[in-house]
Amino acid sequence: MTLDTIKEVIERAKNIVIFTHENPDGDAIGSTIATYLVLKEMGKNVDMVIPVFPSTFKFLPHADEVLEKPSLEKYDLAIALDCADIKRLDDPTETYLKSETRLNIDHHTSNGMFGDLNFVNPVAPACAQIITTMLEYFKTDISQEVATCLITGIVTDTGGFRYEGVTSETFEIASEFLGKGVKISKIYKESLNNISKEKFEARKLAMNRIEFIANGKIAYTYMTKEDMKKLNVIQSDLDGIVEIGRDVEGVEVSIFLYETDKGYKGSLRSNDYVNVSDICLLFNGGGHIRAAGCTLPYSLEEAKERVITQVKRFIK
């Protein structure tokens, strides 16, 4: 799918809605708000829908304009951002499928190409980086507000520029946005460093439960719905827990399971050689080579056994 075709579709559309994946992270939210602001500047009637908005990202400009559900039954164009599987699209009224044209912009290797138009670059470290390059191709003026949202997506999905997917283009974008007056250090602090007391207690509980398996090459921990209720946290407050296990010396794969209405959600991270996306695909999930997720519709004990059994197959 060429960018020129996407530009033509956007220019023709009057009413546009933007969705992203459930339990949205910084890349999902930053990409959504940035796209919303650009489309508003083009004179479009735009809704951005994020039913559950994490408090961590309320510092972003125009975050208060996010809707819990679409205002229209059907749109000229529906855009899915940072979502590999339509089943994970947080679209409470299934408006994406009802819309005239469906656009899918993403960077996950497991993307199902579920749009009428698909622009997927699995090499990009963040969806926000794809949107930045698209805007540059369209010769769109990127305002400071838009740049703030985009760099938030890039910073969070690269772990503060730490992950191997970071490219020279990533730093070129950061440099360009610094020149626009974007406070990257502040964004880093707000999105990655600042955590509530509730989040801290959740991380502490998860850390206390960590088990090391396969001679310390696998780290495993979990969180139940009862735990979350006691700690007064929601799913988005659990972001970053899986990284704790990965950061331990000798660990190749970190596994974090947390309970949802559909069973247990599995978040997997790896360090050097295991493709956790391949593992999650075995459970109808997916993601990136070093970061992926899946849903396990089992009890905690069975979910743990099944996922660890598969991870062990990939451990050297």
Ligand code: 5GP
The other form holds:
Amino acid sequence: MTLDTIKEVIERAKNIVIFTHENPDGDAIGSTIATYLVLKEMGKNVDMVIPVFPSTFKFLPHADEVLEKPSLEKYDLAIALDCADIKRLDDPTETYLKSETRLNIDHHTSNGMFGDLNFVNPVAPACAQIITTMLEYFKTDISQEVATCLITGIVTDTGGFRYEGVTSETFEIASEFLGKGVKISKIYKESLNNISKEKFEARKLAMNRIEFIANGKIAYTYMTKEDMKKLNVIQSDLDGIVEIGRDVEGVEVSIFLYETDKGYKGSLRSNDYVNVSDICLLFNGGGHIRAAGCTLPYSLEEAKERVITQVKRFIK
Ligand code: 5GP
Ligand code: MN
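Okay, that is the form predicted on its own; can I get the form predicted together with the ligand now?
Once more the chain from above appears, this time first in line as the rest of the complex follows.
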């Protein structure tokens, strides 16, 4: 898909809607608001839809303009950002499917190419980095607000510039944005470091429960709906738990299961050699090589047993 075709489609469209994946993270939200602001600046009528907006990202500019559902029945163009699979698109009204043209911009290896136009770069460390590159290609002026949203996506999806996917371009973007006056240290603090008391208690419980399996190469923990109710936390408050196990010496794969209406959601991370996206694909999920997820429509015991059996096959 050439960027020129995408440009033409955007130029022709009047009404545009932006969606992202369910349980949105910093990359999903940063990419969404940045794209919204750029399209608004171009004079488009734009809606950005995020049905459940996590409080962590309320600090972003224009976060209060995010809608819970689309304001129109039909749009000329619908854009899916940071979403590998149409099933995960947080679009309760199925407006994406009803739109005239569907664009899919993403960086997941497992992307299903579900758009009419697909711009997918699996080696980009964040969807926000792809958008930055696109804007540079289009010679679009990147305002301080847009840069703030984009760098939030990059900072969060790279775990603060720590992951393998980080490229020299990532630092070039960060450097350029710092030059524009973007407060990267504030963004880092707000989106990665600061946690609510509830989040802290959730991490504490999950941490206490960590089990080390397969000679310490697998870390496993879980949370039930009942725990979440007791702790007064929602799904987005559980971010960061799976990384606790991953960062323990000797662990190759960390698994975190938490209960949802559809059974247990599995969140997997690896360190060096296990492709967790391939493992999650076995359960109709997906993601990246070192970070992936899936839904396990089973009891806790069964979900645990099934996922650990698959992970063990890949452990050396
Ligand atoms: P997390 O474990 O943080 O929820 O997700 C890790 C990565 O895997 C993210 O990039 C996320 O988009 C992706 N992911 C999580 N769950 C699913 C899923 O059920 N299906 C697909 N295709 N990707 C998922
Ligand atoms: Mn992402």
